[in-house]
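Here's a solo chain for you in structure tokens, the form predicted on its own.
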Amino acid sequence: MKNKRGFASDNNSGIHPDILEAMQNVNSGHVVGYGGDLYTEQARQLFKEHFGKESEVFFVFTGTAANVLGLTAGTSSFNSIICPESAHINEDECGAPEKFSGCKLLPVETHDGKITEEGVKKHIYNINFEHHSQPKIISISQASEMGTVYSISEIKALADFAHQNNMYLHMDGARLANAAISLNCTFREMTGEAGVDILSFGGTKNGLMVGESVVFFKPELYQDFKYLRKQGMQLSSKMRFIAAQFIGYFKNDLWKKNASHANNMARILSEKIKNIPSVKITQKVQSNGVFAIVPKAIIKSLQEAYFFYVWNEDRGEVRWMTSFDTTEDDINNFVEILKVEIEKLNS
């Protein structure tokens, strides 16, 4: 395939330029490895500006490894993970949460990628009994895979029916960033202080170039995470790049930036295409996903010009994700080609 811009997903855009310096700013000299280093510090630091400072964070290589790592620091392997059918650790990560966890995934049904507690409850039964996997952990994505999002009084709901029933709150905050430029709120509101106990926090989809991180928001949970990050080779040698890049993102709120113009784009998107016959979006469009029913014969006519992923084949349901670096000229240059395509397809 030709490298083209597109909408098929955030991780396909670069690097942003201020990333970039932040990690040519710590690439002199030699700093002592693996995260004893005065740039990591100082990354953690921020990180309870931003989050708390009870909270605690481990950096790690890949979201996938920070969901594993963080759902297995909370679980035994006879312990069960409920989250919503759509979630990415559920369709998205190769069966890695439970190779690595030993934990059973109970999936919840849902029409906007959100859980609700009447959708948890279906799998809190048989508690004590040494047949069944028991429940320990309700994880949840911020924003959702449908690029929904919840508010803060909808997870705070979630993490007292967990703590209610011995149970933990874990957040896969890949694009956290979209979800608090969407509520107008910080990372604590809706993380800590909303009564989030793990959190999987990335960057890679908002303009870092590799790194991801785990939160956590209650001692008992990581005090022993630092073995776990080595066996799972998550344990960084020159970890001052990839706090770097962190800290570069902290920094004149990089992070916020980058995001509302994200948001931004899937929002003039949404408004160009709404009234476009044969068009119906389906999801609210809260961060920067755009979910969207089409004409099945026009998609690889489209995915030709702009790549994007096809949701649901069925029914012709696609996603196109918008990106700190999207322009409005792919928005309209992208609207253009979608109205030609359908009046050839009703010519």
The other form holds:
There are 4 protein chains.
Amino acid sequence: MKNKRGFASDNNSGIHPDILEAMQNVNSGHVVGYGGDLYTEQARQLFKEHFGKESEVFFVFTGTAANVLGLTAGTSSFNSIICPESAHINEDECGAPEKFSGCKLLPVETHDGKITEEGVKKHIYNINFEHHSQPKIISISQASEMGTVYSISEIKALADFAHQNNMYLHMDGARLANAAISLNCTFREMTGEAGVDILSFGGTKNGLMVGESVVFFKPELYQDFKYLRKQGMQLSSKMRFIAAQFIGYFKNDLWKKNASHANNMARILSEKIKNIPSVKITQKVQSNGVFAIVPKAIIKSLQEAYFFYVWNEDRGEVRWMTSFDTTEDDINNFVEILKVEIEKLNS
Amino acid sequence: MKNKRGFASDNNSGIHPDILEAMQNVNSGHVVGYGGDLYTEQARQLFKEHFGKESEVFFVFTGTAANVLGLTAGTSSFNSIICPESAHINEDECGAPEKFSGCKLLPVETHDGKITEEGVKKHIYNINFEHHSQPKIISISQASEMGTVYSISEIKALADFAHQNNMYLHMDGARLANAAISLNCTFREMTGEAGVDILSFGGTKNGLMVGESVVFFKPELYQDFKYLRKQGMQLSSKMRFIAAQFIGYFKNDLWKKNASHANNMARILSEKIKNIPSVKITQKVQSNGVFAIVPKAIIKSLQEAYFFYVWNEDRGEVRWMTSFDTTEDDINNFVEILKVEIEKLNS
Amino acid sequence: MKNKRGFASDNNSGIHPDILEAMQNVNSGHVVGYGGDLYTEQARQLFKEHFGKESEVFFVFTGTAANVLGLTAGTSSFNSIICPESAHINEDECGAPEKFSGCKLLPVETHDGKITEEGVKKHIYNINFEHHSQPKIISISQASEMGTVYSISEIKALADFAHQNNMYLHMDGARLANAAISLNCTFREMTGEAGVDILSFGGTKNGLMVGESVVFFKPELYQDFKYLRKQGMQLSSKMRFIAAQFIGYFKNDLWKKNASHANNMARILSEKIKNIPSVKITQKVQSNGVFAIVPKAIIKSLQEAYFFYVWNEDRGEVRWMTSFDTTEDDINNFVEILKVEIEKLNS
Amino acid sequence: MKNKRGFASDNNSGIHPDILEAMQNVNSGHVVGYGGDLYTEQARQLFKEHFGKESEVFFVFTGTAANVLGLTAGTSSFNSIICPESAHINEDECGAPEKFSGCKLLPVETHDGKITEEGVKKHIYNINFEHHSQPKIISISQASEMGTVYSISEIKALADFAHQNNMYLHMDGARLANAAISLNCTFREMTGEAGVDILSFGGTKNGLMVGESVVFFKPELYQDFKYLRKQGMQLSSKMRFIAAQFIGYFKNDLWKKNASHANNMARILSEKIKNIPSVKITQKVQSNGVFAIVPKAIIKSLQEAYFFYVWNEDRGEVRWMTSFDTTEDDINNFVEILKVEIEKLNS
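I've shown you the form predicted on its own. Could you give me the structure of the form predicted in complex with a further copy of the same chain?
In what comes next, the whole complex appears, and the chain from above leads the way.
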């Protein structure tokens, strides 16, 4: 349990100093609780700038909560939600979506964490048939859990398909900033303008202490959402401190700097290792994660130097996530150790 | 929505500087997420010091979550939970306990927010009768929502009754520190030692930014709790910052200083107004809240000077909460305004 | 566990012979399952005759299911449901409404099982306040669990109040036939025309084997109800046999004969005992139940002769329910035994 | 909606005359409701004869309810349930398992509706990892939804695997009688003795009007089940009529006669068509269903003569279910029509 640097997850990093300062800036006097304060309103207006006037934001504590409550807002309990098998909502939320929404999740196998119309269609049948959970949401992650990124036209295609089938498109944007950097586009172009109806927009993985949000692009989806958030145990009493983090996040394009840096670190890491024999990069490096197969025998030693998670035990596939505070030294040291370990193995 | 000082709630205050400093102190380098870090372990050990070695703590974001998840841990969906009608779980959590646990809440009318064996007994019938939700938890708030405090012997009596009837005793300790000051006892004496089985222990109302916890006193209650917390959307990725707040809270008895101050401010306020004609204090002032009936005609003017909530419109009963950052000037100014308004009314 | 006649409940009787015959009449050949058959359509049209063209019926298995699914259709999980404390949904459904709908139940104390606007109003506050479950349904039982009956104007008053407050009126009609006889009105006059939005209409307590239904009076309430019914585990595969029971029930006014008989038996019972010393009838006898206080010492002996339930142990209050198959001999014998037991006591 | 004979489902048949007679036999006098009567006890003892003394039965209304409540009894909301993708619980219960239990369903692709240890293992990972739903039940259908049957040793292998992994084995026995005939074994040999922990045992598809049951083989699983059944809206007030159906079902081995007949009809059908050109039987015919690919062009005409469902539109695969009341004339006529239609097509 010793603390050490690593590539385990972008949430192993701390709070960016500018974010901490933003929190300090609002820490004086009394303000109304639960979001009825001026800072929360200021943050809300910033979201409207970035996501469009018609959008509406609600702050929550975790990415799981953002996903679960956003999905619940768009469904009835007899609906189903189509997503990649590797989706965070399917793999890593301990059944929270099912428990809270009552819905069924319909996984689609993918190679790169991205679904296509083709994969979604497999689950579109028995419509209007009361014995069968009725598909109502397609959920995608941008960037995906495999570090890949949907192009805007890919998002539009899924949104069109969803809307043609009386469904909504949900986007899990725990790493939306990294994707925006990758596509060199605005948040709005990638979300509301591309047809996204419900967005989980996260900050924690990119420098915040704790701050996630649900952004809706259709009024029908959020008119009663304040009750769902409260009943979902996600209404912060001292909301100003979540608002302040997002204010700091948008200020001076901090989100952009942080995400650019993290993406760059991943790119550099991947470039430095791509020609190392016995190392095989398994996914396109489009955001801040590198997936690679390495000799199983060296994984433990590597983890002792820089902590990270094994993604697939059978294949010996590992995941290296970079963060706003990853340094080039981290990369260089790690690549050095990797090379040494592989040499050891071959000698 | 202008920010101004007031007595609306103890959560309208900000973060105590020592807490903010404690957060800064852990803000360097990488640590494992989701509570697998050294700071979380340190905080956990501090809880064991304060609540007993046999206790086990889990951090969550809100008091609602602490209550709901703690109650769920001790029940099956066909159980009922007996509580004062005025309980936060009954009045102010938008049905979150029912939604998440599936249980029925059985309210008991009280005058002072405190239930007795007498009131609980009314709901103990049809035991083993499958048509009837089976009572499984008695829930009390310490301090209560009316600012009153259970004595240790009152807690013990309810715990004994609960255990004799195959039930658990749950304590909502959103303001436990204020109660401990009031009773001049340790946390342990008032909780585990008094027979409490499940405790919601809050920090947010006494100087933290965001930090609540569930403390269990029986292993059978927490063995699977980590899954419930995750499924309940309450697992913080950057857990170190919640842990750090509690570290700062216990350090140098900050919790004690803050709660003592808040309680004192309430006492002073009540003493200064108790002889004002047309003002009637309606509850014993045992923690950091003052409940009083004032002439309805002056409420609006008072609220414009110092914001607070009307507790009961019909009776003209208002609630004034004090906080770690309430000043004597606040009290003096407010009492002055109150006197002036009443004079105006009478002239 | 020996079978014997009694006044325990109207569901201790069997199937009326005409109902059994109606089931036999449809028992030949193959028909489409799950309600897509001609008999179900025939029953549906009969409901439209009795409840109005705009009504829509869905069959389920139990009164609990009719209540729970009907209430769920009219609520979101963050809503509350106001009902008498004595309501079946509050006392005798083991928390099924909370579990399935996620809603909070708000009980109103009553003396006769009937709520008034006055009692409901107590729970109408904190509207649009996200911390508080939002009231959405008023639920009444016709006849009530205490054997009393709402007049049509009482129903209209509650419906008006509900609609003015953006709520629905739900009626638990497990004994609707007995109430219709009592008021000498049609089903329609007492339900849809009086402003009822959601009705649980039962047959089991009045001669059916198993057959309950949910009747909606507004399209917005039932457009997705088929999915709720299926997900609520209430879709019968051999639906024709539930439909057939209702066909038999409406045919030759069987419902009327059965309910008239049961009501008459209760009336006769109450008249024969009202002057017996030491027996005190505690509720108006308006349908098929008699509530009375009798000397506690004789209850056991009475139960051995004719089984029935004690309603309130403290008061020595008992409940005697009559049924379509209660005979005048049952009444006479029972009254005789009652008199003998009281004489014994006094001698 | 005209009623006509067909092969749509075994639940399109009516009530076997012996079952109806068994219901009539208990239809006199008063008995205690909700299962506290002698007939329910008699049926319970018959279950103990057939499933073992240690087993305990609870009656419910539908197969969906038997599955959902049985699964809920063996899980917490943070668990997952592994089943074939084609399982009734996964495909045809409108998300009722997720809604009521809160659990996640983990589908395994199969060719014949039967899963093996191999397929289950795919989902056994991240054990004790709080981010991941914890696998707790393996659910199989006997006979499967594809008409195939698990051998006793296959069941034992899955039970052993489940128990070694701290899981339960659940069996959906909506067509258990057909499987018992197929394996020529007792119910007990195929369930409790083979390691099944939770069984849904259905009667409706084999001659009952409405009657399903949950049978438990471990006391830990059923000690609180009566509450779950009530809360699940599945407690019948006139329980004697469900009990009576099962009494009639076990009497004179009616279950055996009915299932044998249905299985024979499927066998005969499959033998008569197996050599017809353009018809390809796609699954082993081990119970009372025949799956076959036929030319898509003739499906509509066939359905007009004898109604049945298309199983897979793309492949032109259809499902023909036989029942206790299918006649050899039905088979002969249908095969004749099938031949004529195919000839027409080829001419």
